[in-house]
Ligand code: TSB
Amino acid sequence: MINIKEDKELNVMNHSCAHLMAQAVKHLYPHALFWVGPVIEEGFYYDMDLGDDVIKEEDLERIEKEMKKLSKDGKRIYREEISKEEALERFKNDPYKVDLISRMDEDSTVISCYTQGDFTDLCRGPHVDSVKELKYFKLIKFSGAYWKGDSKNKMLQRVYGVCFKNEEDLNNYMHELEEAKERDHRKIGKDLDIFMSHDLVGKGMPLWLPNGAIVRKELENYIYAKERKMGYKHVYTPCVGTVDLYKTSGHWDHYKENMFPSMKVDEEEFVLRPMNCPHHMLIYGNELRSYRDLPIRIGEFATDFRYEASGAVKGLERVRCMCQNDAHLFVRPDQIGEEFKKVVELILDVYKDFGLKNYKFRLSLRDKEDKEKYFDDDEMWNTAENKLREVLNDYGCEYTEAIGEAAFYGPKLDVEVKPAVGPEVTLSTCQLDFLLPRRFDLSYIDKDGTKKTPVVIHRAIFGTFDRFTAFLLEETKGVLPLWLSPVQVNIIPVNNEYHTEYSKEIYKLLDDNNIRVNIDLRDEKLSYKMRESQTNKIPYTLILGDNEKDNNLVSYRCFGTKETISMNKNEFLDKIKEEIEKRVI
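With no structure shown yet, could you now provide this chain on its own, in the form predicted alone?
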């Protein structure tokens, strides 16, 4: 979906259309007052105070109709620059504009207004020349919004819209918008009982429901098996650490604003952990290490807590409590290339298993001029960055470089995946770290008997299970592959009175073979049960009647099809066991 804010021409059109909408609202609600109306990635919005009037769905059509009338009228749009004193006088009856103007710097700020017909508003601009250029627009939604984003202030009404150069672009955008709604993991997660949230628990703190817990556990089992074969040793560590732990690691100085507030218990001060590397450093340092022991690969499915602004929190995609697919590889300098290469190979192997093809690598590097954000050691940074470049070049990976995007302790590789809708998302990360091992005084005994400091590779293949699940739900529209589906087979007896016993027999056969199976014995019509099985996106629905009962058969229908196929019950069992084992996408 196009980023309207970054498209220069569309940015100007949408900014102008926001004013057109405000003018139309002013015609329909003469008492309306306006706060701000910026351009955003998805179009524009305007915050407005309508007094006791409340915008409803049908009002959007009324406002659009008035906007079209004004557009046909074709008034020119004029820019005017005025002094702060003149601005305060002109807008003296508008407390929202007076607030904006009062906070402007009189000496350095150019105060400009734009006028079209009977409507004038403060704006930096630029705008189109005439409202007649604004023909292809649509008001999309409305919501409440606190003035200045502060819950202590008055609730204003926010109306969102979008404007394009032609009807085809507008229609294409609206189609993409509908597609995005269908793929929204929050809607899918609710419909399929994957996760929920509750104000009593808090924003950004999702509750995984039984169906979601199955999906997450299957993902954990999948990546655990791959990591175990590669020599990873998995651990469990506490969800908290002392403030001193994060002062030692450097996170307290560089990451404090993203952490939850500290809490005192007895004589210790704790904080919810935002990441797991400090704990893993201590595990490595728990015993004497030899150069022969390295590499040491420590993995953990770890719950972490990070402060996300309430406006940024979104379902499972942006959360304050997350579970990382985390690992730290402690390596000798001569092992960096090989271990980093293995991480890249693991990422590519996982993406192949999940059918992910549209992705790219981004190498995040430090900004050499930023001595506050990044540890000040040029030699360390140059060595680390060159080593990652060398591996990517040798492996033949295409990548872009992003200056200023590295972690404070080292460069990192991000894998950005293009989803079916929306902007790219970062799923996998891999970071090189020369700093933390020093801070924790980690060492190993080299072959010459001297102490050496290991290098650490931080890596997360799924990123977090939360974000990866959100991504999967949106990619598949909730139609998960058989091996991930919470319910893999749904059994529906044609008649509860005559076919329940055989249905239970098939249920036991599948359940004994670790197939996640459900049997629907509700007193509902067969057609209703079939529709609901499709709505719940269950991969296989079995319909068992007289023919199946008499001949030891099952008749099944795959999700999304209308064809019913019959086969021997044991053949069916073998078929789905093979599909699960191969993790067919």
Contents of the next structure:
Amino acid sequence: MINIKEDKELNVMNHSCAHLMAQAVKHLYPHALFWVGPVIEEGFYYDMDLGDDVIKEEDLERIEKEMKKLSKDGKRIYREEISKEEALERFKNDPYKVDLISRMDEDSTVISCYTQGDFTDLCRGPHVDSVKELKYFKLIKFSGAYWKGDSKNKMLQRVYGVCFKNEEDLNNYMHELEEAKERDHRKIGKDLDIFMSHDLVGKGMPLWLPNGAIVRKELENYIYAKERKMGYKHVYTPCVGTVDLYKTSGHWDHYKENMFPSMKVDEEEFVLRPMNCPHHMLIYGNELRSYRDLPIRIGEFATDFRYEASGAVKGLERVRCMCQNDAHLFVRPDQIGEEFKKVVELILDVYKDFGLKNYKFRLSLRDKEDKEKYFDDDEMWNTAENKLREVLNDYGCEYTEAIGEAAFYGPKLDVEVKPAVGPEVTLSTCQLDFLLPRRFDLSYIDKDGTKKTPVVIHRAIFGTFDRFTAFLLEETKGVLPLWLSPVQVNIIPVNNEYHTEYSKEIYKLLDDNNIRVNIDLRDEKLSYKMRESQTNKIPYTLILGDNEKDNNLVSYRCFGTKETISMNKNEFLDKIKEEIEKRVI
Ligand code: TSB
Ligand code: ZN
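Having displayed the form predicted alone, please output the structure of the form predicted in complex with the ligand.
Every chain and every other molecule in the complex is listed next, the one we just looked at coming first.
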């Protein structure tokens, strides 16, 4: 999809269209006050205080109609530059604008207003010359949005829209949007019974249904086997820790806003953990370590809790309770390069196994100015950042650099992917850390008998099982490979009366061989059952009738094909066993 924010002309048009929408809203809701209306990748939105009014679906049409009227009317848009004093005077009855203006620095910012007909808005611009240039727009959706993104503030009404240069572009965009909705893992996850959520459990706390649990278990088995082969040792640790643990690690100072509030039990104060590093540090510190023991790789499928803004939580992609495919690698300084390289190789290997191609590497570095987030040790940061660059260059990986995106304890390599709907997210991550081992006073005895501090590499290949599953559902459009499919084979007898017995025999053969098989004995038409098998995206549908029964055959249809293939039942079993074992995609 086109990135509207980055297209100069569309950016201006969409910005002007946000004003046009505000003007229309003002006509329909004269008491409306406006906060901000930025251009985003997908178009624009405006946050508005409509008093007690709450936007509903049918309101979008009304607003759009008014916008069309205003556009036809074709008023010119003109710019005025005013002093801060004048701006404060002019907008004195609008607390939102006063808030914006009072935070403006008169010496460095020009304060400007844009007016079209009866509507004036404070704005940096630029804008199109006349509202008549805005013809091909559409209001897309609406939501609540806390003022300044803070849940303690008033909830404003946010309306999203998009504007294009011509009808064709708008239609194409709307078509793509429809397709994206179809590909959204929240829709697929519901259709395929992968996960659900419930207000009584809470926002961002998905419940994995039996089908989803199968996918997750398969992912766990898959990555566990890979990690075990690479010398990882897996552990289980509690999903809480004391506040003191997180004070020791530095999370309490640097990561508190992402954590759930603490709770007191007897004399101890606990937090739900947002990360597992502190627990793994303690496991490392539990034994005396020699230089010969390193690298030590401690892995865990670990449940974490993070405070994510309620407007940001999204299906399985951004949750408040997640399970990381986590590991902490404790290495000697001379092993950083090699170990980091192995992680990059593992990432590439895994993405290949899943046939994933739409991803980008990003090197996340510190913002040197941000002394609050990042610990102050230039040398340590420089060494770590250069080390990562070096390995990436050696490996010939293409990557971009992002300042200010590093973790508080060190720089990292992230893998970024684009969901069907919404901005990019991080899937895999590999982070270098010189800080935590020091804070936990970790050591190993070096060759010369002296005590040295290990370096830690934090890494999560899937990121979280939650986010990876979300991405996988979108990339595959829910058509999972055989080895991951909740139901691998669906058996439909041609006639329940005559073919149930043979169908049950085939069911047993497959079930005994650990194939996830279903038999559909419902009193429904064959064609209905076959269609449903397709809707549920089951890889193999077996249709068993007289010919199959008399000759020990199975006849099957693969998902998405119309062709029926017949085969000896044992041959079929061998075929799919091989397909599962090889994890064919
Ligand atoms: C890799 N301490 C490290 C760990 O050792 C860590 O926690 N890194 S992290 O903060 O980047 O999180 C790891 C991964 O979790 C991210 O790469 C991302 O893929 C995933 N993740 C982060 N936040 C969420 C969330 N709210 N919902 C789902 N997945 C998330
Ligand atoms: Zn970690």
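Keep in mind that this is a model prediction, so the values were computed, not measured. Note that the rigid core is defined as the largest set of C-alphas that superpose within 1.5 Å between two forms. Positions refer to the first chain, counted from 1.
*Asks:* Have a look at L219, R439, L33, D184 and flag the one at the hinge, given that one rigid part turns against another between the two forms.
*Replies:* It is D184 that sits at the hinge.
*Asks:* Report the hinge rotation between the two forms as a whole number of degrees, treating the chain as two rigid parts and superposing on C-alpha atoms.
*Replies:* It comes to 18 degrees of rotation for the smaller part.
*Asks:* In Å, how far apart are the CA positions of S16 between the two forms with the rigid core superposed?
*Replies:* S16 C-alpha displacement between the two forms, core-aligned: 3.4 Å.
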